[in-house]
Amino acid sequence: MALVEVQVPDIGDFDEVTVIELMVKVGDTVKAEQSLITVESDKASMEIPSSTAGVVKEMRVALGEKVKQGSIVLVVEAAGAAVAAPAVAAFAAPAVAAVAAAPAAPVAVAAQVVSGPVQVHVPDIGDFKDVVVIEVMVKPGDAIKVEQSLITVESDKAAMEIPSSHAGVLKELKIKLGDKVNIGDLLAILEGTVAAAAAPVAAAAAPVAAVAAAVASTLAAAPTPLAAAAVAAPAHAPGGNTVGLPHASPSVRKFARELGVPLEEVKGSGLKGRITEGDVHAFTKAVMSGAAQTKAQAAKAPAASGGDGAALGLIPWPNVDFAKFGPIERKEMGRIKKISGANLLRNAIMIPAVTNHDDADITDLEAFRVSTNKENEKSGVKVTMLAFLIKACVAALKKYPEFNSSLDGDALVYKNYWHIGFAADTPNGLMVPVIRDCDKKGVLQISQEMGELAKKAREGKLSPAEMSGATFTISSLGGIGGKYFTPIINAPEVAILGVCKSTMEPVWDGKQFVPRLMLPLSLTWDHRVIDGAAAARFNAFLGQILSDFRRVLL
């Protein structure tokens, strides 16, 4: 048994790669040509392969290390007659000379300037053929610099993206989606005075793939099993088994590392499901609007709501042994308050909430709907008072459409819909369907929606969409009692309207005192997106509303 180091092989004309992946961990059996770690530099990804067969003692790089041609990666216990890692520079060295030593005339032809039509072909790209395309990056009209990357291809085993060999405007795409392209394909036509690379441009393109293929031809002539290892494969396998690696390209993987985004947490929509740009944009966006949680997110709301308060940066939450004290019986929540509650606590912290208490005379609106329930009794629906409020709310969304919006970055999405969620009791927690096209229905059909609703709640056979979507929450207390609450907002929503139990109370006419009908209302709205005078008018409006409903066909 002898210790044997693994080292990086010529990967190249490249001076130090990012170590972004690593395949194999201390005590593990190794076979030569085994991948051990990925590595990625601008434009490519790679795995390094193992030089020789044995179980790793010592690992002697780290992710985000930089390592180049001959950093060790790792330690070895070989075993058996084992293939020192030289061996590798010994037969890579003639290739790579004989690519240093190719004439030298072209490549430093200065960049010559072409006018009309240039033609874009892949260039070199190694010892593969019938790549697939599996990203397009650029579309006609766009203008392309020199070396831009133009597609992303795959093989079984490599990934890399086609760089643009000269400058211009785009005028024409030869390939799309899911082609098969080689060496020398026409890829696309650029228009206008364009500034070509330095030729050739075939090897100018892709320097990578060109040394491995004059070192894989070097190799393939070698009696020796080091052939396929000696020459670094680019990253990624789609039906592989590679733990940790995303789906992705490395400009793609490089953009994700930029903004923070956690890349296989992202779920891809490009061939394949591989992860475009434009997915880690979504993702993001996502995740800055409240709409969506990273796994690091999700797993501090439990501690954050069970808590310790660390999350916010607060003094720990009291640890108590309740049993001290006398007899306790314990019980797990369930998943709908689970659930709950982390929205609730992450609502309640995110935004500036305000709310607005008022009460609006119902007396007249009462009796209306009394008088309604006995003229339709054989009808079966029953209309509540709840009803009557998500048709008054919906006028007043109309008159104040900030309250019917949503924020999305700097900006606030008007909503041309109103679809409005009543909170719902139900013996697993607080539900909250959604009424959908509110302004295109009567009182007697939403009576009956709601319903239909609050009973599929109760039978906990509410579907996702029948949750989702809403543009304006009521929460109503009905008949149980109290006066006024602060309900916490239902983000991405602006604003909620509690209600509690009607109360019979002496109002003030301007001459007597006369018995009418209240109904308090708690308005709660995000001051980011609304102002206190604005909140007020729509309190007011509202209370209008009630206490003559027939506002509501103004």
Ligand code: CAO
Given for the second form:
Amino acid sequence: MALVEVQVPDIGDFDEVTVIELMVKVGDTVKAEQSLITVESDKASMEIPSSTAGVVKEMRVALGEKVKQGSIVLVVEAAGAAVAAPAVAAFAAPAVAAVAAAPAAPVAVAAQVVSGPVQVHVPDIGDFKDVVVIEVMVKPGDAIKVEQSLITVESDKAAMEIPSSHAGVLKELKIKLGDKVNIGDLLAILEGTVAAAAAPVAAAAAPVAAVAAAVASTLAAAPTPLAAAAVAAPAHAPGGNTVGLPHASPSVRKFARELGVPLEEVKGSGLKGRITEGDVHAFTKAVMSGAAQTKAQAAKAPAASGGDGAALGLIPWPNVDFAKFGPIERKEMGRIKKISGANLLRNAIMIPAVTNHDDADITDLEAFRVSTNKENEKSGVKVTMLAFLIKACVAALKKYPEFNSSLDGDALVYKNYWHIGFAADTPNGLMVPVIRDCDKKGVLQISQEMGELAKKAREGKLSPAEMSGATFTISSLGGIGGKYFTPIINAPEVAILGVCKSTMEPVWDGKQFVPRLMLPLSLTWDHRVIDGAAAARFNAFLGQILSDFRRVLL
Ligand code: CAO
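Any chance you could show the form predicted together with the named molecule after that form predicted on its own?
In what comes next, the whole complex appears, and the chain from above leads the way.
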């Protein structure tokens, strides 16, 4: 196999840029177009992709080193799939060229003095529409400088920071996280003695507009996600962050947000404390293994987490020498069991949980499921009872929204999304993968996703993101047996449905006993949020739906 030197492609008008992050190491297998390093000028950061797939044999750059077009980044033993050079150049060049043209804007800032309230609007952001506010970097009362980044917005292709066109004290923010904004939208009102940019909004906006426009045209020419990730913060210089935000590229911020990682708690190992994707991985691993806690977890940790119950004023755990009574073997519990054990203990202790049991008549539904599976035999997707239960639960959660809520202090947070977790029995212990947006998916799709997630769970390949965000959980022992049980709520959810094996039972229809397939349901609920009457209604409604699934449509 040939050794290939991967070079820094055409990076426009930039002469030299600094290597601020190494994303691969010797021995790594890289794909064509995979980001290898991040480089940064004083105006933008960008990821340099590989032109070739293969195994990294030698790194030719180090952190802090300056590189330019043609510098050799690393040597790859090529696997064959090289990217045509123009494609790489195509994405790097316009974005950087546009940024390179930008320094004119800050220079143009004049000492024009304006007093009184000043409105700051979204500048020209090129072809981008309805970009989402993913980060608000300032708060009322902050002293804002001209060109200081106020918010970060994101389309599905790029993230960019929007700078202030004026200086002054921030009186009012007119947007919030999650809002969609467009050119001209009012962002903020500043007050005080305000030094404005020479050409009020347009001048300050120029770098963003230029970058955005460049990205837009770049994406049209070479629609690679890496190209999008290459654009960053024109007004947010590394190390020069005045608002105390962690320093990380948009792609790393997005990654952290997807995992729910609080970036401000992650220690950056990159240049000037920059947070890398590896840092986010390491933080997530540490939290998942129990080696570290987020601040939110620490604040909510139960007094009894020490394990001996002393903090709860309980008598000590019995300390017995089992070997005195017969032969024993001691085995350390696996990582998953340790983590889930700690969570279950907290949830069992902290939640005043009650369980309601009921039965649902699934005779017709099971017949429908069996006939559907016969018809779909060739498709390879088997419709499961659990998939129907998920759809039925979504209908019940919509009718009784407090079951889809979470407690936050004295407030209830109602979630307008329906992500359902399901307990999966794996060789390593209990795991709860989450199927997102079950309200928008059909039973076939849910069955398929459930099969894939359960397989991943058993192979130990679930990502933290695939196990987070559930609003309600179902634990099914239907494939195994049993009648009823009392599942433990998966905090911060407020209810969980346990399901056991359905059996044929004689049911009185008013005149006679008829054989019906009955499914045992066990609904555990948090009595701080839900009361017994609501739980009984929830189960009854669920039973109605399961006995006549057409009700899901109502
Ligand atoms: N009543 C009767 N039979 C049922 C049933 C029910 N409620 N639910 C499933 N079955 C049947 C299925 O139809 C299937 O039969 P066939 O192979 O003849 O079609 C068989 O049981 C096996 O089903 P399954 O378990 O493979 O599939 P599932 O969709 O029911 O469950 C999953 C998937 C991942 C939830 C399951 O494999 C699992 O891990 N269950 C354990 C969950 C658990 O441990 N909960 C306890 C948590 S508290 O400690």
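Note that the structure is a prediction, hence the values are computed from the model and not measured. Numbering follows the first chain given and starts at 1. Just so we're on the same page, rigid core means the largest C-alpha set that superposes within 1.5 Å between forms.
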Checking residue 487 here: with the core superposed, does its CA move 2 Å or more between the two forms?
no
Rigid core aligned, does the Cα position of residue 506 differ by 2 Å or more between the two forms?
no
Aligning on the core only, does the CA of residue 30 end up 2 angstroms or more away between the two forms?
yes
